[in-house]
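Take a look at this single chain, the form predicted on its own, given in structure tokens.
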Amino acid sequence: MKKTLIIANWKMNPSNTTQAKVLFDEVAKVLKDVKKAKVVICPPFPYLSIINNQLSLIKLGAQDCFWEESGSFTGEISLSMLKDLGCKYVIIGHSERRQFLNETDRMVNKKIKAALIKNIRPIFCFGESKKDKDQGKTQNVLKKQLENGLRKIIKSDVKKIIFAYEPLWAIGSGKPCSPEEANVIRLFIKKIITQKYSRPIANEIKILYGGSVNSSNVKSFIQQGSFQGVLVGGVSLKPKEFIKLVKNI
């Protein structure tokens, strides 16, 4: 059976390293028992260390990684220390990294290529504005946000990636895109990656929604958008809805 995926993002929460462990805790020993869903929790940099990831069916994700190995890069935290803290998973792209940090769709490409050689889970994000969809713009803007996203990567790579479509006008709005129309987006990533690759690459990548996800509408988007998981914010802060999310795909 192929189990659902559930990747949690934190986000810049907690505040501290005690609600850190309390919330994955509080997470983790409910979700022991789960069998339908691979659950992936992304927290802070600081709370990598401090989170006990001994269960199987729990993974330890980052929230974003830099493409160089080391050197004079300020800040920044490099693949390899993600594989030495534990991650498997790291999320790339990330909207409000593009919206604050300007991070373009080069700096993207470079962290998926970086992440690939290090064999750590690219979680590769793109959506569209509102604006983008207000002026009928959503097929051209996630076109060239992929086909940028996956300048020079290779067919036995790009199955690795896992690709998370998140509008940005849903993320943390209370409202999230409708399945039907996730659906038809889905349909249309898959077009671009038959086109670049083939058509059974595309049948086999994973794609995920995020953006307003809740435990009320996630079985919407893995059955009737036919999504393989989802990406989740705000509701992976809340132990008790995180986990009926979970117990409801």
Ligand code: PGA
Second form
Amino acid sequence: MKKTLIIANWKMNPSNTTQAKVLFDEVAKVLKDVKKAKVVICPPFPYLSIINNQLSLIKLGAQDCFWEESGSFTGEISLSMLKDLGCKYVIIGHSERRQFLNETDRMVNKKIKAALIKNIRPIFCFGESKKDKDQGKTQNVLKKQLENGLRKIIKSDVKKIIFAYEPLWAIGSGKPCSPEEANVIRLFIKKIITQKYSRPIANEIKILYGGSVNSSNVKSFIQQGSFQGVLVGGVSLKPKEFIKLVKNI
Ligand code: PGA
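Could I have the structure of this protein in the form predicted together with the ligand, to go alongside the form predicted on its own above?
Time for the whole complex; same chain goes first.
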């Protein structure tokens, strides 16, 4: 049985190590028995090492990375450093980084390629804004983000990428995309991958949905929407609700 992938993106939370440890422990002690899901926790960088010491079935991911190996890049974190801390996944191109830090498709592409070289699975995020949607530009915007993000990535590597469709208007808004609408996008993503690579590859890749996922709606994205997993922000900070979400898939 293929496991549903649940990625917890803690973003810039909680505010200290003690709270991070409590949050992780609460979730880990219950989730060690969950068989249907693979849970990946992506805490802020400073908490990676405390969580690394206690991994069980839960995997560790980072929220960003830099594409160079080492050198004069103040403030950046390399993939070797993340690997050393036990990261198996890395979120790349989250809309908050695109929005607040001017991260471009070109940077996203470099980061994805660098992660693939280091054998850390990239979670490639993309999505349209409310304005794009209202102007009927969703598919054009997504096509551009996908094509640019996947530039010069070969067939054997594209299968290792986890695709995360996250409409900006659904993130943190409490108003998720409907599973039907999300499924249309999922099929559109597969079409782009088929055109660029092949149908078997499009059938193999993992596509996740993210944006206001909670314990009541998670099942609809997995079952009606046919997504292979979800990316969870806000709810991943509430242990009881997050455990319920994982159990409800
Ligand atoms: P949300 O965030 O679950 O709080 O909407 C999702 C995300 O930004 O990855």
